[in-house]
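Next up is one chain by itself, shown in structure tokens, the form predicted alone.
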Amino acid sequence: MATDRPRALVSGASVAGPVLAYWLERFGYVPTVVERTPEVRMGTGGHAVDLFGPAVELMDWMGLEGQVESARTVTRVFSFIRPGRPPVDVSAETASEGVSSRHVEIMRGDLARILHEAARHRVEYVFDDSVAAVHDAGPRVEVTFERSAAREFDVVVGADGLHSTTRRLVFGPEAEFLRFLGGYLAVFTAPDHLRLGDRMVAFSAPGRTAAMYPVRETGQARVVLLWRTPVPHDVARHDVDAQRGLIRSRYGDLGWELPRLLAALDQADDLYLDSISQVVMDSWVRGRVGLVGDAGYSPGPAVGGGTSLAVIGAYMLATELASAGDPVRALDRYQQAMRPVVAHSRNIGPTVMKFLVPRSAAQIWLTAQAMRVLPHVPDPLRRRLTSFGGSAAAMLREARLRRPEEVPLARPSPS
């Protein structure tokens, strides 16, 4: 006899998970949200993230529209910059004008909090805590966690990262599943001592990016680093003074505003570094243990549109989940959905990377050039130009969403 509401554990509070419970709840589930930092990484933490699309209009369907409208960034304008010759402006909204007619760049950390606010009193979210281990035992899976008492689901989701937990005990070692594109990204605070307005300010020489942008009423800037590499290096994760010195050796001789973002780099707390690689998966779904966003299909951080891609797959599944009774079935069912949303999103990574971080001396010559003459051309051609190859766009049509309203509750978990 049907006597209880099917139970979900998502593991991960950054972005795909909190969409994940909320819809999971909203559709009849009872969601428990594990996320092993103290709380939820909110304020204007993180870097800037881009929400294209269907992943626009699910804030709308969740009410959100307007909270993440006020939070998103106050960047207007794009200026590449080249020493001694003016600087080459466009807007930021020409620049994604061939993705999307619909955009919000937003720091994730905003994102973050609106979107656990959204939901925090109707699900249970674990701070301080992890999985330890995972066990399918058929009609349930079996959650051993780091710090809490083990339980029991009817469905686990890793929703966890590039870097994911739940994909390293489940699927196997994570070196199986990353595909490395050929590059790095380092990201930490600094102070905004170039007075950027509503600007974002690049900076290249072959191979290498720096770019600033403004933090709303912070008076401090994010730096974005990126650079190519034909192999990863050799620099651990969490070895931060290892990091420090690897990207001084990167951009130490380099002019323009370096020096000065090179020593803000001593003081800053925040850094982030990782390489630019994608996760590539037969499948990202095990019995009734499933990945969604970065941990089953990363696009490539800061390149691919991973945050739209996260939002997208996380409402996918919760539909399915939703629809489908059984968990097994639904998985399966979220899986085929999302193969051809990730199968075009595979492919921006290398294209993006080829303008972020031109290769040549001449390619940043051009690079100049087409920025100079994109509000001069007609619209098609703009659209043409401004579509990083068309997959990106390609990646937002395939994503095909039932309306809330148009989704049954689950089914009861049977006893």
Ligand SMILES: Cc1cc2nc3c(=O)[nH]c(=O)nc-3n(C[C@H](O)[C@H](O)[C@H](O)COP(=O)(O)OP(=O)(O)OC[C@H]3O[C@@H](n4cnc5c(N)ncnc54)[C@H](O)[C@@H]3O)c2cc1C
Given for the second form:
Amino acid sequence: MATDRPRALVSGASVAGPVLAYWLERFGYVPTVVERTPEVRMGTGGHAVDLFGPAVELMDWMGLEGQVESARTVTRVFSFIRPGRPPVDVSAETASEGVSSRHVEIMRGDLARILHEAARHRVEYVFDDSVAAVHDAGPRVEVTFERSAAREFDVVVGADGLHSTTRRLVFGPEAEFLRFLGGYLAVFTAPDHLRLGDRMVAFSAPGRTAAMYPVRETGQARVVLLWRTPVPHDVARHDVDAQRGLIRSRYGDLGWELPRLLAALDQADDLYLDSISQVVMDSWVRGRVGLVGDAGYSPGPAVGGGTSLAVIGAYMLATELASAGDPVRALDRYQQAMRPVVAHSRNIGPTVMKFLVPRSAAQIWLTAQAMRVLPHVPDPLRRRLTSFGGSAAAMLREARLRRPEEVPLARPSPS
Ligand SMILES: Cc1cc2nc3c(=O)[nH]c(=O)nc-3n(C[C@H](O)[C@H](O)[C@H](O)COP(=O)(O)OP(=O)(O)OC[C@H]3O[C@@H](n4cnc5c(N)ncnc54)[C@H](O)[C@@H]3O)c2cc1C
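Previous: the form predicted alone; requested now: the form predicted in complex with the ligand:
And the full complex, kicking off with our chain again.
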């Protein structure tokens, strides 16, 4: 059926993409989401991610609080392993107190499924496809796809992650925008041989950390390895054998549970390995094309609050597209509103890395002592100690979200 409602293309159906599409539809747009994978990532796949403060509130506004709550991970305690001594335990709630009083940890697969479910009856989804070329011909953007027929949209948004195709096609090669934070991250699945229950366990040696957390109702655990290196490794993103070799060379002598975990690595079919890098762009909008979430301003995987940032950014973009009339002006206003939020987010990763991957034996000792005293110190000090330098709370504070009922509906697009 013909419509004069403005049309938006959203590339990527993980976190930012479905949140944006959901709100755009509610605010009067006709969104189409294109996703490269053949179907939405389901169930407990991927890694655990965090929703803090306003990102949790947005789930409430979408009516998803019950679903998100019942899918949250079972991790309730962080256990810091010390060789020859009892572990130091701290509750997950205490550990994130200085960031926000509202926090939900959830597997990314679960979150993506819930978000997709919320939007799919009112939003067109195209799986197993990708944008191939984007031409901003104003007042329409012409898009060609790898499989589907070419189409025109009023606005195009890349929500396609750290290695965004939209960014490469419209803004330039990835290398121009990635800022290496001096570390690597690997995640894979292993049997939960420690029967972790509600515990996440972590073991550190100078410059290297290994951690494990349980995956609800699967009998499996996710293994997370984080290590420091001054320069990026020369290992291709899809060369799994080379990646396994790299991990063995880094962790073969670590001790603790590593022999069993490295044996599990050989069986794992879901190894993820990447540098810990941020996306730093002077501008993440151009004409009628914009980027949202990791594609435009990833604060670094596993260290920077990227999921909350993606949810917040997607909502802010939807509100501007609804209220600014012209998409070019809307994208510009979205970028202005997000700048202070993004600026704070860039400080989170380097601070969190100091804690997650201590550089020296002295820092490991200090981390353990800080965790040990945490439950016993006065509230303000505890909040300071768990604020990771205050950047995460500052990022959330800068996110000024208009309530949905305050957002006007988008005007019809000019023919
Ligand atoms: C190992 C790991 C651990 C992490 N841990 C945490 C954590 O503890 N807490 C936290 O808050 N965040 C964490 N993050 C970061 C978090 O996952 C991201 O910040 C968040 O998922 C960003 O959402 P997004 O929608 O912007 O991008 P993504 O979740 O990366 O989604 C991008 C989507 O785009 C799709 N796509 C890619 N290319 C194309 C294409 N050409 N066409 C169509 N679709 C495409 C992808 O398939 C995917 O569905 C972690 C990340 C990683 C990798």
